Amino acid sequence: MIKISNLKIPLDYNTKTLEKKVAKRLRISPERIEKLTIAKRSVDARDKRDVHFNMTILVQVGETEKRVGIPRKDNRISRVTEQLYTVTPKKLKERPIVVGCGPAGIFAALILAQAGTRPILLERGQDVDSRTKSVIKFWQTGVLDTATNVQFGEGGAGTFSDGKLKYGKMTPLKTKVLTELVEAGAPAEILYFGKPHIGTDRLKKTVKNLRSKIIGLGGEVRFNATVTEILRKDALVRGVGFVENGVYNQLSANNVILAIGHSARDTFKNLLNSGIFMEQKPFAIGVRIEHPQEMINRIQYGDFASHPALGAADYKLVVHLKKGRAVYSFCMCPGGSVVGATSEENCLVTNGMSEYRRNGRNSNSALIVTIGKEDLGSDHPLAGIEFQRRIEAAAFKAGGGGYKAPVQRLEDFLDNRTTTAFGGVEPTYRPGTEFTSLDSCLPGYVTGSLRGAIPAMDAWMPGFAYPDALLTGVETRSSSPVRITRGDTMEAIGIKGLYPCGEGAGYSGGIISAAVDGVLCAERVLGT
């Protein structure tokens, strides 16, 4: 197989366009091409007068492939061999347990099921259909279910998000994850889009199909099952204790993958009290910013903004301030909504969500500021959680209760005055908003950092500091403030058979990296 990188392709391309481009680069006739596969496609909008796609393409030319000469000094062309990920059957003495049904837990359980170990997957929340009903009820009425919400339930926090699949350089592990997602119902283009996404609407179907596959392979998935303790004998895991539908149960196992997510605060506390070692880690907090999506399209793509091949534009911005903090956009959701995402009563948390078509009127992104150990005022491992909780409680109060979110026009925020009326951006947050100063719920060094960074972001992306852009508080759950420390074997420090995994354990961030970490932990269980 031959790989050709950095091919400039027009937005209105078709198969014949690609064949001609490839043939010209290889100096062969198009008729010799037997198979052509897009390996990666990204938008190049650096020159707004010439927005186009940049592609990497895999080509097969049959038995004569070895005789196709690669032009000298052309490092954009190379020969490659396809690497496939395989799961080897394995017998274990006891069925392994996976705690948590987010990306890390689902893919850990899937690999274990494909190996024939019949894993048991425990999830504190509900299945995705029941969970969706609870979440919609919260957004419509402000009635929160602390057991099942945007944070807890089948699919994890990523289910109610944009479903972005940031993965960087491809590896067989990442290809395995993406292929499984496509087979479960995700759009096929995630295999090659430079910035792939699934969308919350298609994620729901995808996670259900992954669950069915695990069960079909002999696995077991149990909802409304909150793990309260790790059973062990000396330094060996012996199982878990959990409350299922209000009844305490125990399951024995000598391998437990702990993929609890970053919001299982009660579980972190129970684990720490039982002697499991964990430590603080850096995280970030801030707000959500909303712009009209058409404005972001115009800023990013210029006169090409309405081209149907491009879809809704996104952005990524980072500013490093002189005092050492970084301010950056995170989880940018084109054509999406700002959503209520708390899991605790009387706490206000926001997140971003968009569906597959990304056809909402607004774009939104987190704008967050780095938080270090020096900001927490304590060496306690869970000090970051308490820090988050204080901010969330202050935001709940600033919103006036009922899970209404505090909001402020960008111009008013920069000038430090309270907003009295919306301008060119109407909020998408539900169940409601309240005009107030965001300084009332965020530390001064956070709001000060935002005020310092936003003009710099506007210099990089002219128009970003749109006066009517809307800031909604607060974004606090972008990553875990805790790391459940593990050693070289991926087991928890001093506890054989316990594998802290995924974003909640502090070892990943995002759907793909969490899923890959789940696969890696499953491999350790299998001894591969």
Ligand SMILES: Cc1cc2nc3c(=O)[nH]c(=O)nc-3n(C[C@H](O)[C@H](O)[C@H](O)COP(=O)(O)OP(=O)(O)OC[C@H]3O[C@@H](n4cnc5c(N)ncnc54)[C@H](O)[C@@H]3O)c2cc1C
Given for the second form:
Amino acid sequence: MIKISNLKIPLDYNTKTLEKKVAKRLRISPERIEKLTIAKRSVDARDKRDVHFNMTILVQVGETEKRVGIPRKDNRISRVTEQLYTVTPKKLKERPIVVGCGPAGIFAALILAQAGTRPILLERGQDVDSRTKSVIKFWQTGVLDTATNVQFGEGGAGTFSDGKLKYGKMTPLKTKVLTELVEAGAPAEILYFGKPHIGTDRLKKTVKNLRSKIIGLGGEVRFNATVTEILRKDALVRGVGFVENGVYNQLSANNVILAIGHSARDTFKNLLNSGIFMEQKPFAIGVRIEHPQEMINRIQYGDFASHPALGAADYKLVVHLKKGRAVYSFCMCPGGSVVGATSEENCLVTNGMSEYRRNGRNSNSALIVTIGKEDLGSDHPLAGIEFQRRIEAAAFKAGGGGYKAPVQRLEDFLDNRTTTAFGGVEPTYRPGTEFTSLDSCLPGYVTGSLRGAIPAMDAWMPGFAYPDALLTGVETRSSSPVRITRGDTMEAIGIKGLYPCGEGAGYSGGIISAAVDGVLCAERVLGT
Ligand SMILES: Cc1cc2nc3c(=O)[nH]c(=O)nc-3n(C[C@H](O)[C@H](O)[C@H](O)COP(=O)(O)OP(=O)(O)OC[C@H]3O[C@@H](n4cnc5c(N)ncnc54)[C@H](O)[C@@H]3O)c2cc1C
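Any chance you could show the form predicted together with the named molecule after that form predicted on its own?
Below: every chain and molecule of the assembly, starting with the one above.
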């Protein structure tokens, strides 16, 4: 196979355009091309007068491929061989247990199931259909189910999300994760789009199909099953204690993958009390910012803004302030909505989600400020959780209760006054909002950093500091404030057979990196 990178392709391309471009670059006739696969497609909008795609394409020229000359000096053309990820069958003495049905747990269980080890997957929340009903009820009425919500339940934290898939450089392992997602119902384009996404609507179906696949391979998935204890004999894992539908039970196992996500605060506490080593980890907090999506499209794509091949535009902004803090946009959701994402009562947490079509009126993104050890005022491993909780409780209070969120127009926030009416942006957050100063729930160094960074962001992306843009507080769960430290074997320090995994363990952030970590932990259990 021949790989050609850095191909400039017009937005209106079709297969013929691609064949012609490829043939020209390879100096062969288009008829010789047997198969052409897009390996990567990203939008190049650096010059707003010439927005186009940049592509990497894999070409098969068949029998005569070896005769195609690769110019030595042209590093955009190379020969490549396809590397496949394979799972080798393995017999284990006892069925492995996976705790948590988020991307890390699902992919760990899938690999273990494909190896024939019949894993048991325990999840505290409900299956995705029942979960969706609980979450919608919360958004409509403010009645929270602490076991099943935006953080907990089948699919994990990212189920009600934009389903952005960040994966950087492709590896066989990442291809495996993406291919499994596509086979389970994700759009095929995630295999090659530069910034792919699934959308919450398609993600829910995908997650369900992955569950069926695990069960079809002999695995077991049990919902409403909260692990409360890791059973041990000296330094060896012997199983888990868990509460299933209100009844305490135990399962024995000598391999447990712990993929509990960053919001399992009660579980972190139980694990710490039972002597499992944890430490603080830096994280970030802030607000969600909403703009009209059309405005973001125009800023990013200029006159190409309404081109159907482009879809809703996104952005990524980072500002390093002089005093050492960084402020950055995170989890940008084009055409999406701001969602209430708490898992604890009387705490207010925001996040963002979009449907596959990303056709909502607003864009939203977290604007967050880095938090370090010095801000926590304690060396306790769970001090970051207490810090998050204090801010979430202050936001709940500032919103006036009932999970209404504090909001402020950007201009009012910058000028330090309370908003009295919405302007060009109506909030998407449910169950409601309250005009309140965000300074009432966020530390001064966070709001001060935001005030310092927003003008700099506007200089980088003119129009970003739109006076009517809406800030909704508070965004506290962008990453885990805790790490369950692992040793070289990926096992918890001093505990053989316990594999802290994914975002909650502090070793990944985002859907794909959590899924990849799940695969890596499964490989360790399988000894591969
Ligand atoms: C609203 C929202 C939008 C997001 N958008 C994106 C996005 O667009 N792209 C992206 O890459 N990332 C996104 N993220 C982040 C992403 O979802 C996480 O990084 C990812 O889900 C982490 O995967 P995980 O498997 O490690 O943990 P989680 O997905 O958090 O899964 C952990 C699971 O463990 C379960 N659990 C916890 N404790 C126990 C216990 N004691 N017993 C049994 N089960 C337990 C939980 O119920 C949960 O289902 C978003 C997150 C949220 C909340």
